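Given next, in structure tokens, is a single chain: the form predicted on its own.
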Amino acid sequence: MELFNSESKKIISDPINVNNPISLQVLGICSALAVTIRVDQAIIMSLAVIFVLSSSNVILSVIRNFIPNRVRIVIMLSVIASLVSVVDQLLQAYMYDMSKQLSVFVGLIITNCIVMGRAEAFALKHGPSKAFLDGIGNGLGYGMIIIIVSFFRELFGSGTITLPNGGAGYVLFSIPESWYAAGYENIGLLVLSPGAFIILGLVIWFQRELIGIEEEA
């Protein structure tokens, strides 16, 4: 198979655009809520299901005719749990502040159901490289859309936007003071849970106006 004719192209960008993994098929949203409180959260924990999503793909695309089908969901789980670890062990070495930033979260990378829905509909029934193709896309779509979320609700709830650098963030924007003296006060709702699913629904809203979905009644 050509790495990049029709299929893979279709392959990578249908979960972007017309079949987005948290947007269209609405999964994923716990981790989508709770990481995007600040940009380099939210594109380290995009990284790391990338990563996760890409390689348990393969790993499994490989192994898919040796897997006995009562047992599946043990192999699947057992995959995913060690690319996992790799991730959180990686993190502390080098990214320690952001390893206690993301704590938990990384680790619920395990039970995310994009990740084990991605390996039950696709790695198991297709080759390593089309699994790949499929993890990758399926990953970027996760990622567009947190990163987008985390953008509003650090820029408007916290007044940055901030950007990973090493162990620690890098505060590439805040907002001018001139904007504080004028009146302006960040919207603290929008650091808080309601104000997470504010704009998610608002980007999911957008989303589906974008690619002319219509909701059945």
Contents of the next structure:
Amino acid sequence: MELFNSESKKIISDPINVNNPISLQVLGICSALAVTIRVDQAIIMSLAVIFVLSSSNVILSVIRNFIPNRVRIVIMLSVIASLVSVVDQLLQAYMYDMSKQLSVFVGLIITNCIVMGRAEAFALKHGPSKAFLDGIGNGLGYGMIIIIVSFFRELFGSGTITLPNGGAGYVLFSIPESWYAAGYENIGLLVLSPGAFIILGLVIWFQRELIGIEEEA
Amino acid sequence: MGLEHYLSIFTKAVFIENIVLAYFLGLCSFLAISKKIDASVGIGMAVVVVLTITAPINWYLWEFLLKDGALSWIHPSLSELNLDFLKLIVFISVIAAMVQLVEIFMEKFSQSLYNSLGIFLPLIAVNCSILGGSLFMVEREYLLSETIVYGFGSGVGFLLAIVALASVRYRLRYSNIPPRLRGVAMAMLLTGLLSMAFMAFSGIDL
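For comparison with the form predicted on its own, provide the form predicted in complex with the partner chain.
So here's everything in the complex, that chain up top.
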């Protein structure tokens, strides 16, 4: 099987670029904003979503011919909920601090529209290998946007950049004390919810300028 | 606990801790539907109905099945971690089933209500604000009566936020927005401003 022909590449790269799940399909924004206060939370959340999305796409694609159309939503939800539970348990076992910080938002991957949306729009119509690539691509597209948003929110909101490790996070960079002494101040608004909305709005705008896509009204 | 206690939970859920503007829940439908005011009212009402029904049902399940039963290791003090996989699966199935039931019930008994809300109901099963409402109910260890007030209040908060955004977007039709900022990007910026406005309520001392 040719896994890396041009069609497969397109399935992976489109969602990162011209068909991004967050900025163009407008799916999965709920969780995208809550976990972007720190970069490490965003990275872990992206990994969780990539895992759930690619596995749910593969599983649903394998059983797609056996799912009666009327009950498909319930079946999709139960597959997704089981996968999210796996992620939840793994996080609890190996990254306890992180799972505590993410609190209800790991559970809310179940209702993340990306997972349901891709299952409905792609996995139920294509074979497992394509569905897997679609899941990876959309997960990466989601991850890219939330990591960008969290980068700005953390750098300008709290003055640090934190990467994930087993414990409370590894601080890669923080704004030196001398800057604060010279009068630099963090923008507290970015840590609060309005900051998340505004940064994401600007990121979406920027990306649409790059790709050149317009929307009516 | 007196009336003021419930009033304060309600006010908190509607204004201070608005489920959309402070916790980012239910944003998918929030952004997609808020283009039209009447549709926004429709989905807002549907969210109020479903949240008010599912939150108490999930409370019963939590209190008498998940919390005490064979899985008694699910101690409420651990519930903020939300790591219990049964909780997620049970809650989401209850929500999906309730949405289906409400839809059937409406179709049977109130055709006019069904016509106005019907198309929004399937969307609500995957609206994060419903599952979020149940998860927050567990996390905050509400009593049954508090849960009902909280579920209703969160629904009203969603209704208020979506109708407010829809009205602003309606007005914006006559403004000259840069073409690529139109649509979702502009809606996000507006939501940011709305959220900032709602933050002013946090000054209220309850």
